[in-house]
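Take a look at this single chain in structure tokens; it is the form predicted on its own.
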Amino acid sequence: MAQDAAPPRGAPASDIDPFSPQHILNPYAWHHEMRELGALVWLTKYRCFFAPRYAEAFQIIADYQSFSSAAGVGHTNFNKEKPWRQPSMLLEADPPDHTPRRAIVGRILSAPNLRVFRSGFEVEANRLIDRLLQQRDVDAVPEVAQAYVLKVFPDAVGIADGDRMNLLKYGTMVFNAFGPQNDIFDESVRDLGEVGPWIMERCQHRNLEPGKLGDQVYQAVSGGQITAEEAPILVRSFLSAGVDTTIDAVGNALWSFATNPAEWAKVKANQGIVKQAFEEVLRYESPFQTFFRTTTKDVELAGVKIPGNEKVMLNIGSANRDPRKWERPDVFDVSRDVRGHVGLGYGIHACIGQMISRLENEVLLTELARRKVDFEVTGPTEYKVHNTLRGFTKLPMRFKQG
């Protein structure tokens, strides 16, 4: 669509910049404003459509034939611009190319295949809890969320010990690239020349522990299911999908329960609801806030005609708090029937790391509940300024035996 084109008929226009720091840090008021404005809103700054409500967001996610991921899941349209890195073979691909790769990764990251890691996650969770009870006052971002995820996840993939903070730096680059190439993105890619080669070296078969998740990808090469060239790119997909979002989910879960102690009391009293409670975290404080799709043809949605080869921005955080879908959406309620939330996507492009992320969070929350640990926020918190993800950079907390 031409840059000087008028807003499409039927779509209200807004000059809100979803990627400005003030809107990133305080999203929920303007989410409400956008939902009330319309089912599809034309963003004048970015010349693209914006879907703030649940129904349209879900429809777009579910219909890959009309709303493609292959042109990139960020603001950059790969049909028009060259991406800064090789596109993901999973997240940024559609059938038929996507199908066999997704089948391999889906099997490797399936709940049955991940069960073998649960006991190791439990050991690490309890070691962490022991430290927290001794220290009492911590910053839960580096000392809980990052410490736990950067231990158990790379271990499961088979990444050797080393500067695992590079995994966090790489994920930050990848997810910030889902937004526009603004100051936030430029800051995140400063270390690309160092981090990019480090990541790809860790994805080589010789550097992966036998039997772990990364090695299982290479076993698919032996079986003729993928090529040797494809294998490290698929392993890289693990590393980009499995770190930042899970770290943010841990922090968001701790904050949600700490600021809603009655809900944490329910979990302590009945650890069988941990899984359900974590799904409410994903709805209430969605780590993944936004991504894009590209129309494959002229599409009509909510009475608006969207031209082919145009970007549509979905706001997951807004959809998951849409009162048209959820009763009292701004209330954190672990008893809620949360089925249908889109915190980790849906359909063939749902987050590939969702099962291992759920397992990591489930284990940590279960062990905290089993040991009757209480926690509270003890000082000012800080959210990160990020194009795509919502999470904390500072989360002072106190842990104690309940």
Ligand code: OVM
Contents of the next structure:
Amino acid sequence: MAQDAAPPRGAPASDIDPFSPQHILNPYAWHHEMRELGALVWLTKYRCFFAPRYAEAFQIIADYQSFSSAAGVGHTNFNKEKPWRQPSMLLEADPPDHTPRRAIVGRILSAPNLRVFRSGFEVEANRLIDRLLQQRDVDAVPEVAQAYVLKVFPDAVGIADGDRMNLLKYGTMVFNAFGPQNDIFDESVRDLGEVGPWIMERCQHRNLEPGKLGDQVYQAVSGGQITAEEAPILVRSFLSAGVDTTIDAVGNALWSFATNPAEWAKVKANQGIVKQAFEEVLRYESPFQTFFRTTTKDVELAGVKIPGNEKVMLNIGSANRDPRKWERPDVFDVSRDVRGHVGLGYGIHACIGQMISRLENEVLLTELARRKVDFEVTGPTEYKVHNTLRGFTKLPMRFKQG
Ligand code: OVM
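Moving from the form predicted on its own, what structure would you give for the form predicted in complex with 3-methoxybenzoic acid?
Up next: the whole complex, starting with the chain shown before.
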């Protein structure tokens, strides 16, 4: 925990612990409390500022020159403490280092380059739906969200089948590590000794299927755009960022529609709105909620002077439900104008995998809607106790032909 930040001047303070299980499981009440308290709130427990409202969150992510990512986007300040793994070349980097890498990987993950995957995703979505209509009662976390994403995404990257649960273990470590070094983090990195080397082995060129997304990163090496040492670390970003987030998005989408059947009826009636409806899921139940930036110099934000080299915490879930920005923010409404949501971030660090994550989700939702499948929640659900991600660990559902 950082102990050296100066106490705040001009900002209200709160002794809330956003990373306590109680607040993790019920985020929207304390988000509301923090937004009402101020535009910038000093968290006494973590000795850092928190920007709970949309306007400041947007300002911070847009201003990468004042709010750096290179010192990590978690609570740990890499300028003061050693990171738990070699930093991401994308997420945990600033311009100018970040710029050419972003360009290369951005091209690989661009919509035109991903078009070849759509028909395969459709086949898998329909296989899954056939299975769901037979089984009827399922836990949608393992049997829908994980099953689908762990099939289509690693296939697209070119990872061999087998042991794919390691991807989940690794993702859990990566995203918990953006929080403080609490019990949740300690528990999730327990298997790092096994899973870390497994992941890095999967990132080697010899283990990536020719022509797929991972191999395309290595093709940039032969093109001279990146070095041979950089390629596996860039592929690692696919495996770090692309699995848990999309699984949570699938689960959160199913839950949002199941508990708002009128919204699902709109999608069934008009599959043309699937894209927009999925964006509303990202606003309403944002999978990646909490992260940080680090000030590069003294910065004034919301009338408060923040010294340089200090962590500032953001919460995408809170920004996406700020009533200063959204009408009836706690209502899931697929017809709303959802533009401007920050569920996938904004600016130079906006989610680089957003097109493949959208493709996975849109294909699944489109096929469910096209086949007029209905689904309901049939028992108690459980959310993850997780430092940064919001998603289910348990989601009992029944699927039926509508
Ligand atoms: C990465 C990475 C890992 C986790 C999340 C993320 C949200 C990126 O390794 O590049 O972006």
